[in-house]
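Here you get one chain, nothing else, as structure tokens; it is the form predicted alone.
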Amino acid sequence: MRFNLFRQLDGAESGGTAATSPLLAPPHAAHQEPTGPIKIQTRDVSVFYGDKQALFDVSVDIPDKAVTAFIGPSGCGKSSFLRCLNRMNDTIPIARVKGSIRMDGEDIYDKALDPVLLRARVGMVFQKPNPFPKSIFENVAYGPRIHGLTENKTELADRVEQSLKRAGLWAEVADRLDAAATGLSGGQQQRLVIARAIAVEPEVILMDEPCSALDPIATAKIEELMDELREEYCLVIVTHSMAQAARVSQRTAFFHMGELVEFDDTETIFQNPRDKRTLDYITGRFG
């Protein structure tokens, strides 16, 4: 069943013959496991860039201790919505967000809430790895240092080590922490960026197509890491790969033309979608 699923998905994603029935998820897929309580709740969220509306009235409940995947064709609004969750759209002068977004019941758009502190709680990993032009050690140490999370060099070194271990990178870089981070491979750089996010003790990690620039081996390592991290964090990913969404997520949201078409357990989305647009997308009829 697993082989059939990914053969169908990979065929659809590469322009091959689309399946004619809902895709079946592998029986041991992670998304069959229970998720945690609701971490982020959004109600009627709309995003505007100047006079253009990019997102229309999106309402979702995102669980903790799980991976939630946003899928949909390019330009459908999934990345715009992801950036709402840590107020990254605030950095775009013409962007405007309407609606309600709450994390643990707290309004993250409250004027009294410092966006910088919010982004320490809601980390972001981008499509292209963006290590600082510093050493491997300094990349991970940067956040704890500026947020005053450690009291001395020993504590800082311990935090760096633990963050690199949790990101699955320590064994590969332990003997060259002073080396330039830009000298790492693409997959290593992406895990370094994840370690950098983990180092400030976030509650949520957002990932915007974190594997799109990586080779299959590096992608597999990042996906394994996601599965480990979800035991401690709320993970939200944007991905163009339906096979990846099926492999790593417990919940999946399908976006189309700025609208949230469907949001459900990943197994339900791929086995028995309610909306014909969802079925057409996952079977490769458009996208």
Second form
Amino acid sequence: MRFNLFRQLDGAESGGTAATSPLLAPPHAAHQEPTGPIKIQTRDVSVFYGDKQALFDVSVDIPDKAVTAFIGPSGCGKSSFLRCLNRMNDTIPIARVKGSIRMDGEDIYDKALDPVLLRARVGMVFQKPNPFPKSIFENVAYGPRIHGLTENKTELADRVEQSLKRAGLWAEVADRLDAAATGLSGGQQQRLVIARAIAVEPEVILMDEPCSALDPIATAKIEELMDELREEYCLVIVTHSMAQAARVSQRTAFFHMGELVEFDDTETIFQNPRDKRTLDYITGRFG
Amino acid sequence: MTDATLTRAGASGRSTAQLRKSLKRRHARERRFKLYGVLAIAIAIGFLALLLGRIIEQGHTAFWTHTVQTEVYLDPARIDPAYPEGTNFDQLVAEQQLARLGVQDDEAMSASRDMRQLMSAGVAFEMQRLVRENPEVIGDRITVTLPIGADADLYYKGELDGEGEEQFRRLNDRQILWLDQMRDQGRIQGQFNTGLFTRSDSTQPELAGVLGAVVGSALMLLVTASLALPIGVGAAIYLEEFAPKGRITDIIEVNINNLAAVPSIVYGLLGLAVFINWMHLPRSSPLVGGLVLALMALPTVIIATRSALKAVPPSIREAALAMGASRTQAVFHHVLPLAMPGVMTGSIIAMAHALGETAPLLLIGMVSFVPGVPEAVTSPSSALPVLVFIWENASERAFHERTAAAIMVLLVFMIIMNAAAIYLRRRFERRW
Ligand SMILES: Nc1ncnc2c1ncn2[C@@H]1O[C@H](COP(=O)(O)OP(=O)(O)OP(=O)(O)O)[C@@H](O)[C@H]1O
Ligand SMILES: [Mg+2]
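For comparison with the form predicted alone, would you give the structure of this protein in the form predicted in complex with the partner chain?
And the full complex, kicking off with our chain again.
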């Protein structure tokens, strides 16, 4: 399965030798593009669930205006780390986070910082699309409403329209904004929750396996969207698809058993990984 | 690939017979289970039908009553227009009834006494009212329609007859003869028993109605609902969504579950001790009844609300929190609306239980005889289930059909509540 994928990406037939040769040709020119300044800086971040440590001393610098991908085998702590970045781990009673995470130089675990405010600045998209069981309009309008971002109804409607347009969903739902969001297809729902996230104009958008429940066409749409959003936002995605990481991200972090093994330019990770474990993983030897 | 397919085919070829056999067994098991299910439902429906059939069979006659049309000469010699209460109208009417049947009263006035017994105790009240409102009719010969007594009513309904030893019967031979004669004269009319719904409890079965108890039950339910619902739902929301999970919440949870299983009479004792003896709230009032029932309903409401909240997918909570909603916003904007159908169902079940609860009300004195309609939550009152209890224990036969009728009223009350619950649930569900 995985070999097929790589072969396809490689455009070569030599699947058997793929393990030792450079795996992926850069899919497009995106990798050469420069990234923005450092947006999020983490130092020695550890996550504990009760007595069990799930993440060990992770230090990364996540750039702005770029897509950073987290890859690694299941259970290695990608989601745990991602959830540190908007303090969603706070909502798990047994979870504990150690270390420092700074966004624009500001400690987001500072006692004085309100996680509610942080989450308005750091949006999140989950693996399973989770629209509110309300209308399409209400879903997108919810964020601006609770944060008081718009003055009146027309402004709100404007913002909803803009967000849906940016998420590439407007054409499909323009005539049924009052319909139930749960009636949309999985891919549409995922774009809806992206629209919902960008409606509050966050600075960072975290996406935890946003395409794992979607078909290739819907996935392609979301990937296109990520590529566009990258112009303005700091995007962090978790993915199990090496191809996706290679296609959309500029930086890639490889996690293994709660440790950050390697963090580098996506190109470097896929073509010239320093660590044996990274190589093994991206060539499909384990995970 | 081809190899794999072949092996699989080979393997399945060997085991097909086995598979068939086990499949047959599985299907048989499924059929058996379905049969059990149908049987269980059939038994449940059978018992329900039996229960309802029995109640309806016993109680339907209570919705029907008889009146007698009679001519009355309002003898000015016996009626003081300024003081109609001073006239013995029962006797007056009975004497004239006898005269119409051509019966001579004896010296002991035993005939008129027998005749009085056939008439309702309400005759006197109605005649007094008539005379007070229209004093000019005194001296006239007027035709009035008067209620008949409970035993006579039962006789016309075919529930009492002339069989058995006369001295052990509720109606003697003479009375039965008169009743037959009155019917033959075409003066007896059957009609819907509106009095059952417009009157309150009475010592006379033909005058007894459920109004006071219905109002009492409604007031009590109002008190119960306005206390148990907000407190119960609030407590459940706090416990489920806000309280730190730990030892204390565990202990609270266990205790709430225990409280839900405490016999209701214990709540009655508690109510007696706390609300009446200590707080000196008025005894047998809907207020105290409602308070006791609220205590009783609280655990049910809390448990139902908690499980409804638990059933809301955590992804909704996460979605709201990740959007930057505060915990309170996440709960009140998203979780609670989704849990609302479950909350409603649980609350209505708790209220329906409270409505039918009898034992604790007996302890707080609601069993006393209350002939009027309660005006406020603090005035003495009866309640429907208690009325059923009181009437069932009454000695007059005529109360027994009324017991069944009161049960029917109680059931209708509950059906209305449940229908409202279903309607509300639909409405909340329609908002996705
Ligand atoms: N809420 C939780 N309570 C207890 N342990 C948890 C919790 N969430 C995650 N863990 C543990 O933390 C470790 C890392 O989990 P995490 O979800 O971060 O992995 P992941 O890399 O996202 O995996 P996947 O790719 O399967 O999503 C796992 O061992 C998991 O069992
Ligand atoms: Mg994960």
